[in-house]
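As structure tokens, one chain now follows by itself in the form predicted on its own.
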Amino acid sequence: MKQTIRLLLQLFLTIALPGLAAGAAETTFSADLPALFTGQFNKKLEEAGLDYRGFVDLRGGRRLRQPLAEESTSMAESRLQLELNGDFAGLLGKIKGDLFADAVDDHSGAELREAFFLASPLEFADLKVGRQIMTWGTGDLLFINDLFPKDWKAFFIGRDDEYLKAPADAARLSLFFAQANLDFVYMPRFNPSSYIDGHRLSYWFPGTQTIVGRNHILRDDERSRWFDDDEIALRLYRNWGGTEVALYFYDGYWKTPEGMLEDGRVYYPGLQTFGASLRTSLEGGLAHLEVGHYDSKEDRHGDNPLVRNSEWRLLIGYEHEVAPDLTAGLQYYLEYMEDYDNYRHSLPPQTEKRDQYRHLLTLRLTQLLLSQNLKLSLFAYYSPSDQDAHLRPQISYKLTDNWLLVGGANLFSGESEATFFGQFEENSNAYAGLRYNF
């Protein structure tokens, strides 16, 4: 296993410093993992002023029920992680990267999720330019304001949480000032999340009113035209008192392809949102409000069945530890579809109708034991308005320092295959993971 990472270790470095990649050759190994970076590549990454981490991840999964257009298998893959951090004469850098094997699409490959660098022209200014991951509002595995890409596919097939957060290619430009901060992200190009596509994980597909999944590939028309198909968002926030309070404006495109081309390809229709934000402590938890309008800018009337109509979307959450290491999380989510007459009646006969309001509660319990080092916890997604619901137990054991065991599921149920939960019940799965952080 420590051959294979060295020669994992040394095609990431060709590929992302080359100057380093000579001296992981020269590396001696120990009996122990940590050996790696010792001797002459260690002294390399000190001389070119970078600390280094990551992990090695080994995890599988299989599906609960007998699909009907995919692999029994959900996931079968090998990750190893590397991030260099560095400190350039107060120019920061960092660069995170995996290089992976996948056997359910006898598929490997590299993927870069994190390459900036970080400078502070002005006292009150920040700037970060690259490749990197954001985020903002403040739900929990819900998210009103922050339009920044997510990998669902990811999310529902049981890999790390982190890999929820999809990158994206941006300046930020972060203020300070005594009255409030601003945060100003410019996106040349669009970054799109990575959704159901069919691929890995089955769907409701409108235009046959069946669930379909290889056999049905959606494909889409990409917005990739730099400096056409940009993206603007912005936060102005500001803490009064232990209260913090933040403004928001989106201008880009829905990052699912909410609309349909006439040849059957689904598109990204353009998008513009504005939000607001509220965070507290209360009666010795953790309350928080968000609310946000999507306005959907090619359907303003709500009469184009191929796109999707505009929407209000209110979050209120509430944390509190309820006992010594046992957290409890609740969240009401609500999504108002604006112009429900026109959507309702531009539908074609015969297809399934979203409703106007789309209710859903969301319940965290997460409980440490032995030390903390067993850690109990379970994610739950219910629809009262759908009658379908998402569940997300799991549960890790840190072996030692370095080694963590995991293992959860996704399972999914509902009343009709045409809401968004229900559409997913042939996806539940079971997985299990081995990870060495380093």
Given for the second form:
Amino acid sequence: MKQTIRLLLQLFLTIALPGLAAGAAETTFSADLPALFTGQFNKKLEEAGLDYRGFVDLRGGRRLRQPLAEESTSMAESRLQLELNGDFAGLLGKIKGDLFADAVDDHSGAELREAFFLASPLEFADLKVGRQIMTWGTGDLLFINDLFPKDWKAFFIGRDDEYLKAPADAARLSLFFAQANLDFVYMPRFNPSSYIDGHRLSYWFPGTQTIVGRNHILRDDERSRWFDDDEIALRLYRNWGGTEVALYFYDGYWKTPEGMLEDGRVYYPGLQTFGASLRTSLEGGLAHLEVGHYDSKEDRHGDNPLVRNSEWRLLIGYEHEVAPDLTAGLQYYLEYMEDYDNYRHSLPPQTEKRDQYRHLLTLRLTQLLLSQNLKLSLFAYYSPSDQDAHLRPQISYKLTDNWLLVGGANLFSGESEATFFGQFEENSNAYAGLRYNF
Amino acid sequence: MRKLAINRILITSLLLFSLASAAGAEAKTPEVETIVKRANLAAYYAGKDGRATVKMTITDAQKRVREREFTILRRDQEDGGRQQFYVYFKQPSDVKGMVFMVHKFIDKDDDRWLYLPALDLVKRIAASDKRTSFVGSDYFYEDVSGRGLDEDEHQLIETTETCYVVENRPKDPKSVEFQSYTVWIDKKTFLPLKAEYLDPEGQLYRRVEALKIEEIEGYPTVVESRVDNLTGGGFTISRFSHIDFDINLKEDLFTERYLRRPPREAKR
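May I ask for the structure of the form predicted in complex with the partner chain now, the form predicted on its own having been displayed?
Okay, now the whole complex, with that chain kicking things off.
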């Protein structure tokens, strides 16, 4: 662990220090860059149709409670992100990757986040092939029809928001017509979400009906066969004079392992979804509505206790700027379990049961201050049916155009250890970070 | 034959008459509504579309400097009416590649979107108070896309050698932070040269001015402007370069497709 900390400090200082020195001498952003990246070098890149950006990020976090089964440090890592964009006569390309050193896992390495080409083979078509981040749907930190991979670990320990969206290897064909637009995404190999497996964050294990962590790391049965374990996602959408309407379809697998095998491992059962959304301005604010049906293909009657049942999901939200630079957003979200009686009867006695209806409310408050350089934000999830909550307060301050200071917390609380946020109570943490953008 | 000749005389005299009356009108001071309408067209509707690269230097009261650089593409759907804007950010690096898109309306709230490339997120932004800071600068959204002419009562308070001086009072004083503002409009080009804002106590607290004007492709154009926050002590200077008008921007450039796929015109 010590060695990794030394490594990540070195990485951070090597890259950020020249910038700091330049930044102290000059205040303009061009002079704030490390010497290597300025002047002639930039010009040459530009002439070649290339440009770059990146950052170095140093972050640490601590648990607010001392859990039995985890380390007390929730995060201690350094990251260098580099992004290169190219435009070759209309053919766009992008490569973006991270080098990281993680002292909690005692591990350093590289992660390729994006690597794709985007071409327009026809005037009305775009084709994007390669590793890419994809997002659609109307929810704010709630996803119904967006079944692209997420990284829930990153989200719950306080990495930057961008890490909530995990990359997928995909071919995305977008067709644009006067009446409507169509997105067709094919992912030849399943891209799961990163879920809470006990490794860094502890969770409720139904098998033992207790909270477990490093003492019980979940093992999953990977779905990694090319073209067999594939996924398809479709979106048909249009903008009707400011009202955005979309229809969605997905055929693949539950993104988190919602099924359990007899040997105690978990797996990703088949899933097919369809849904719709609407987003429009309303009374000086923004309203959105989204609905989706989750067809759990391996438990169509809901009588298999080892596989999650089919569900309906509904989301209604409204956002409004309540004062200058103060925005408030409210959402109501519902998960309705189908075949609830079959589910209840299939469970062994004395086990914690989910409710048929899971109601969830979210609140987002964002206040910008000091010429928008200071941002105070709070995102809160609260479930009146599960009696649990997750609060995400955050402060970030732009010291200069390059330097950013951030601090925040992930707080979990629940009446029961078996509910979604309640199970993470022992994982409540606070974090701080320093970032240099170049 | 004869009839034709008479007709020709009639037409010629009619033409001469109308030219004379036009010249007469030019000499006279136009109605204030005409002045503000022409100023609005000169400042925000030059050509049928256009592009510019904007460098903003924001200096706060403590003399700390921050910079913004973006390309702005504009397309008019009708002169003096609906418009589309596409703003592609280049600097600072944490916002590089982000796109801010506006569909501006006259009779209802604008539709606004922000595209965040790191998340591939097309975020719709709640139609907000247009008198809040644009990207943390001393400019307001309204300074960038224009203020609706119907929102104020206009009064011509002075005609100087070079300028029409127009005082503007909001019809709904609660919707804005100022009591009134006065604009100096160039008589020849109808470009607003300076605007001064008074707060509800009648104190001057904000000034927007054109520092440099050039004729570009036949359109008198502000190429450098400045906003002073006279109570806070900060100011912002904008420099416009790579300006082009009438470049035939397509309507579909201002749709979700091009948020995800910035066009050449924006990246240059």
